[in-house]
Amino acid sequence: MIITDVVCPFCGCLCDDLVIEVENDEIKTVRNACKLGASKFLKHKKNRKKKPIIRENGNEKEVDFDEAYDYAVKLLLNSTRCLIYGLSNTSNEAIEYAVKIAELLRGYIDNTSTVCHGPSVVSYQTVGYPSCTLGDVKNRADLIIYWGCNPLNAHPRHLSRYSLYPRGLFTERGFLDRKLIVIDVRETDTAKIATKFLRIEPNKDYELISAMRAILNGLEIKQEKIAGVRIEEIYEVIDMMKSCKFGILFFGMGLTQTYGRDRTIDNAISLVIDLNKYTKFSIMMMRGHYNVTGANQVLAWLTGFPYAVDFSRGYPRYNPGETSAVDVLARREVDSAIIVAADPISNFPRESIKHLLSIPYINIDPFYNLSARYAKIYIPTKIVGIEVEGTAYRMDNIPIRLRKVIENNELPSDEEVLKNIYERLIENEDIIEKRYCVRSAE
């Protein structure tokens, strides 16, 4: 059986083109995809597991579904402030079973944008994001820039499906008609394809940025170099800025977190801003995980806020750098966690992993990863967009809706897991109140 239009659950781009040939419930070919998507379908066995497994003084125990959601229920209604962290590999319908049990509970929710476009969203609650979508990219924009990025090691296909080569409405010879600039601290595969490639210093996107701003809107630089940069070239980048029809500057993490990050980002958005008295112009991170994305906008409908929300006080408050969910690990404030469709073990910094691995936490995750091996609980589920479907968000706000293209039925998929603890959570919920009285009196 060929099945087609299906979408790659893996990095942002959410390819929806793949062509996937399924034989006997077994993936035998996927078309299409990069290295990096096809690979996900391919080996979607790999390092999975059948039954929850749970660990007591130092032993590990198989159980069935139902006792492992009886499980983690009786482990959160023991701990006094639950962290649910995660969500940016799972749907929104799962995401949403999260936050309101976070909210139950009245413990923390991240997401793993907290430790990567954190700072990008909070820039754009600050100074606006005059974005686009990928179509209007494809079909536009006639200057790519790439700041801090690496697309074709990271997101192979964003190139060829939605920047540089693809045949759009406006742009109908494709990369016949664009010019591609690279902004980095190396000359990464994506530098050496590039129209024009500015090598920056480490730590310097910012006084460059500001640069080119001084230029756009009149001032005369004197300096030889900005940022290791030979002033001639900054003013040949801005004349290319200035002369195009349309303009785009995809980010990633090489600008999110040099110094500054936040306000650097602010300073990035204000370029756009600034260069859309000349010309139309666009700004767009690159998002990593599928549904990161996602992730924040769930939060944002149901919370007001996008990551880092504490529910403490019986209502949403937000303050990264305080409420996200390594500061609150680090402070050892919370005695559980819920761990979603993310490996924090593998990327944390290490006070906070001290404390994660010295609290008890239930681990959901298709995949038997880092910190499922150390979890009290660990329940393995189906894979979104393989095993199951769901709704995701491109990295251009796009909502997708996930394919399901071979059957699971010895798991449950994410959302199923986390409705059954919060069903069963809500039967408790006299016993939670009375906690929460008790802690308010206190």
The other form holds:
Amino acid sequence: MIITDVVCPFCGCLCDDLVIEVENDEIKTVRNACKLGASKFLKHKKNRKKKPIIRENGNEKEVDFDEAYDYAVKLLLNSTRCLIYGLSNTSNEAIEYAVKIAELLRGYIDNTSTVCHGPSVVSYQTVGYPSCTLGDVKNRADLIIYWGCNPLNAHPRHLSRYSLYPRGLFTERGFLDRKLIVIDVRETDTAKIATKFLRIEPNKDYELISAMRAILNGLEIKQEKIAGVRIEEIYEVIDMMKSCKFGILFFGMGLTQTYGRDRTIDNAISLVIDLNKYTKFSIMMMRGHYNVTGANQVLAWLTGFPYAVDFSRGYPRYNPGETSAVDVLARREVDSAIIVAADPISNFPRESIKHLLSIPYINIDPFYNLSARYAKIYIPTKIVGIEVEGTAYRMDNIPIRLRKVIENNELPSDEEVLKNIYERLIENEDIIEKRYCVRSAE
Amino acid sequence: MKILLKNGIVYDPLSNVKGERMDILVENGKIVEKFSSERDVKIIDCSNKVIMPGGIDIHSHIAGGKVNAGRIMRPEDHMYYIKEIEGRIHSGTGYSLPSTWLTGYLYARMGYTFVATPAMPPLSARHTHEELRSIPIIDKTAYTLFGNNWFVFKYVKEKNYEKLSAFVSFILKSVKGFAIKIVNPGGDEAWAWGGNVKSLDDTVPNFDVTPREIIEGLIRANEILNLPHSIHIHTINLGRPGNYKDTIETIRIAGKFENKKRQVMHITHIQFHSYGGTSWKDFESKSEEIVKELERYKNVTFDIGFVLFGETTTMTADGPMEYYLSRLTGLKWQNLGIEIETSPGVTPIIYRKNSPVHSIQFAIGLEIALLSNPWRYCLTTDHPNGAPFIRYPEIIAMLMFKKFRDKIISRANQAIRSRAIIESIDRELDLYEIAIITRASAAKILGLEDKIGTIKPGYDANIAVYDLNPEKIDFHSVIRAFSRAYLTIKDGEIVVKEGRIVREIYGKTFYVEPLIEEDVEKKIYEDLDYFFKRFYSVNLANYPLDTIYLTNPVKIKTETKIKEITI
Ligand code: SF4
Ligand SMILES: [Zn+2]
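Let's see the other form, the form predicted in complex with the partner chain, since the form predicted on its own is already up.
The next block holds the full complex; its first chain is the one shown before.
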């Protein structure tokens, strides 16, 4: 059987043109996807479990799902403050239940943007975010800038589907109608194909952006080099920006994680806003996980805040740096956790991992990853976009419904697991009420 | 469940009930004439209380991409209003941008049971519906944006109204929309290159059509498809001094069309389109001119879009306007260009009493409302653009009590005296007229008066009871009563008691499915294929959405034999 229009559940490009050949519920071939996407489909059976695993006193035992839910609920009821973390590799439908659980337990909920584009979101809250969709880029953009990101490796089809190569209504000749600028600390693969590459000294992005804004706003710069870039080159780039018809600045972790963090992004967004005096210019975060954008969106519509939400007062509160996962763990503030579709043990700072390893946590994930190996209880699930449908948001906030290509009758979905836990918690509402609602108990 | 609301003072304009003492009977979610049996009836004494049908908001941005973009951009807004979790009733935050659960609660608390979110881009319709799905209690619907769509440009230019209608029908069906919304026709396309359209006869760059042609074409399609609502338009030059002339020209377009059942054009937030002057310095009210024109064109309806003093967030599908405004205020700005379809924007605003312009905007809303026939318009603030919807009770009080108005006018900038006429207007609306502009006219204008907006037997039991004795009212008691309904009944369930949410249920979602001949519909398939392959960034097969995104979907079917119509 050939399934068309399949959506790739891997990176923020969320390519929706995959063609997959399935035979007896086995994926045979994957067409149109890049290597990363194809391997997610082809290797989806690797690193999977069929039963939940409970880890007690150094022993592991397999249990059935009902038992696992009960165990998870007991674990949560025995703790006083819970952290829910991850969510960027699952569907919006699952995320909604995760928020409900966090709210009910007066816990924390955070998604992986806390360790990637968190600073970008904070800047977005400071200066705004003039943006567009990837289709707008495809049809109109004659100037593409990648700053601190290397799409050829991390988002392999970004250039061919959306930015440099595709032919759109006003870009009929594809890449011949466009210019590409890459700004990075090293000459990446993407830099090699750029019309103009600026190699910038590490952690000097803020300086370079400030110089660009100064030039743009009519000031003269006396130095010969800024951030390691010759001043003539900066002038040249500014000219390219001002004279394009539709420009777009894509930026990645190379920009968000340098010195200055959100201040740097503030400056970059302000540069784009300034450019709108001359021409049409937009900016976009290069989101990594396929639904990290959705995680921000769902949290925002349910709580008002895109990540790092604290329910300890019974209402949503937000203060990244205080209420973000990394920080509440480092402060040892939580005594239980639910990790959904993420692997913090392999990418959190040491202090945070140390505390996470010292508390009982529930891991819900299709894959038996490093975090799953240390979980008090691991619950395996279906892979969204391969074994179950669900909604996800592309990096430009376009919602797409992921498809199911093969059956998996053995496992529940993330959504089902979270729903089950939520409903069983509700059955114990009186215990929760007693613990948290001092006022109503009076 | 059976409920008897005993001895209340009922205002139900669609049934012509003007403050009569009556009993209202509710059984199995419906209003009934008689109970099936007298057992298990919950009797609620409503003497000295006002009963109205559930409120209807015809235009309020409560869900979708730009609303959520606003939420993400404005954490500071959320600290003005917070709600704790109480048992199974959820928490929430947000004053001008309430989170979804909170949105449902806040509307229900004011006695509202139906809200239309007015600007859904087809490409991100799934997002709008995901948010609507999580808004509790109220019934919902979404208007779909068409005014800057490349297909629309193409068919309007070709004057191919058959294909245009087929396309509108295809989109509404695919995205579960309710009506044709037009925002700054052609202006967003110009904005994609940093420009805008300045008059109804400007040409949209590269597409060789004019805003006027787009509006006319879409009215045609709307009438061919016989949709329940008319086109819903936010015309060009919103918020600009001197724009009343464009508004008058827009109104006159309706003169070419006729529909026996309803209006052919609904102008939204008309306050923002009734400005005189040539700059911010001589900015003035043109409400009288606008009202006069509306008197001549009876087939146009409108909603107000009141401005109140205070802080809020502006968000429209009018990208160039939002940019322009943000450059005036110097505040943060978001643009959300959406390929082939539209380009919304978001920026905060503070309406200040000491600002001449803001004071005049405040006056214009009241002037138009007080000079017009209530059946022609609905009370809106274009939430959150003019003010957050939770401030409706203040507007009601201002319309009802000149004394209250004057109090606020006295604190506003003096320009309100010289460049607006509000002070000279003595009219005070009564509760019956308030019921019209918050319920009845909206139901009629939406073309849904057979389903909502009244408490006749057979209708869904959507009812608001206010703790208000019409014999002794003043602006304090009016604001208090309308802010916190004594009871809100939704589909026969008591959801609000004395201003507190007591139950969470989920309302209906209305959408239209215009049926046309299959072979006519097929005529656009080739274009769809071509546009999606060449220009869109998603595949056609992944574009339509399913009713799984809708709570209790209600399909409204219309049928047209296009071939039998001479277009
Ligand atoms: S670019 Fe990203 S979404 Fe597209 S196929 Fe590759 S991994 Fe999947
Ligand atoms: Zn609006």
